[in-house]
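The chain below stands alone, shown as structure tokens; this is the form predicted on its own.
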Amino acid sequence: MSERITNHPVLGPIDMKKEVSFIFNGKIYKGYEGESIAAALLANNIRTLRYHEESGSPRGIYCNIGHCFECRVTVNEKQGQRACLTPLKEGMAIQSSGMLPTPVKEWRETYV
């Protein structure tokens, strides 16, 4: 975990937590318990955390305080939870969202 920030210019030291590990993409990860997924995952040098559902771009943390819903992962074969939001627990089979379909552009183009 080495791009880690342990001491904030401004918050000062951190506290470290209960190390644990947790699964994304089918890779083994260390993270710290209770923190946000995105910071785990920032910390592992992850950058890409899905991609968009028509392009296909890679997107990752954006806002990081849960308003653009562009960290959109699977946690626990639950889709579209915000990895910025979700607090890492033990264990978390956590994985990249995909190129989603489009249930309305579909839709479109099928009556069009």
Given for the second form:
Amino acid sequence: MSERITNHPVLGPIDMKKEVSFIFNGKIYKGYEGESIAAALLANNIRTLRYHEESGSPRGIYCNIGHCFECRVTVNEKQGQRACLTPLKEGMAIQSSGMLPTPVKEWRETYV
Amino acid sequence: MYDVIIIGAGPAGLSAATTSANEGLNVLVIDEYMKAGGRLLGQLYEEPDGTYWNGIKESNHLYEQARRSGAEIKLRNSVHNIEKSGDVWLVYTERATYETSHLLLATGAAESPLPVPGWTLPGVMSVGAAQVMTNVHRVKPGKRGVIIGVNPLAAVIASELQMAGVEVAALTLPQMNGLNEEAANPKQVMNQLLHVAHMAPSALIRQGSKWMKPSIMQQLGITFYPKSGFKMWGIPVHLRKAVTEILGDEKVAAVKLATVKPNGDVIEGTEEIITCDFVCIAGGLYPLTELAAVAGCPFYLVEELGGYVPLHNERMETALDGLYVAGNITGIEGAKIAIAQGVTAGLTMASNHGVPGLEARIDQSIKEIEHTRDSAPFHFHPDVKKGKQIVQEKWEEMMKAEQPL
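Show the form predicted in complex with the partner chain, please, because up to now only the form predicted on its own has appeared in this conversation.
The next block holds the full complex; its first chain is the one shown before.
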């Protein structure tokens, strides 16, 4: 279970923020307003943010600052949003994406 | 139309914004992150004088300074292209297209990956990701982690994780493959560590570094390096063990560790399993330069600076009119140096925009960068000064070649 660091020996206590509810893959969770979706999900012990479009393997955050695009999720029906860069808001509906049809794949397996 | 647009609200971008806005220029700063500060945000370490360098506090200070100077700062907006049209630079962002006479790229650095089997599993992240999760978002990246890659950045972040109550089971090498030779070779890693040994609190490495300087001693040092590693901040550091695989079904559950020969080859039959719920990959930093590349800047590969850097002069001007660089895009160094470079860039842009009488201050600010570099407690790349010299030489060569005979 991942936890929040409420008290830090050097940085001090965590800033008090407003608690909000959001939906991830149909389930309701709680997080803090304005924190990144990635942080809110990790605090809820959720590491898998999407399944790879071709292989279907689970993926989570990698760089956490917007460079790698591994954490793409659908936010309020807008696809391809980076969970590490998107601030959480009350009532947000977040969805993982999954495998996409890859008709070209068969060809590749046959000839490579 | 702005006088100045700055891409990147890290230490270099914010200090350049304050400097140029204070000279009366109309300044816009753009950053895609939700907070200003860039990589500085996550930083937290003890200075040689015993005080703490708190990246969040420093970032807030730089941000407030820039705001007070009158600079406009737009966060949560990504730039995807820049282009010159006549005398004007066009900056294409997610929200709008902006125009400016002077464009500063202060995009900072990105982390090099060290691909290891299993590294796409949820729970595997860059060491900087764990740093941001811990210090900025205040969420633990996990309960117990293993850091792959032994270098100054990895060591500093390991201590930060520990400070926040996260257990670091080990710092260790990646198994050598075609992509990571430098980070996986025990001798090369040891060599790199010796340059920062004076920072390590462990008496062993601090004392050891004195006699291990000559290459033959380094070979002995790594050959006789304790198989169980030494401890830094109580964390085992392994230079004779490497992660051969990250294990787990839907997420990280463990790593497989094997003893390696001094040249990095795995010794068969030595595999052991270390349980953990997250893994950090620490491959080091490289300058983030895509926008300079799409603009058409000439580049040069300078290993001493961490990768390809756009050619630029001491005044932070690139070879393209009206395009400037500052901070880690010019080479991997500390935040204090980025701040100093931002001042130079800000003054240069103001001067080029027509503010008179700035020459002496520009010269002074260039000296200040040098001074900051000389007094830095450690360097990510020990030969950074040589790297800076190479860039200067390449710049002069290019200028000479462009002049008609």
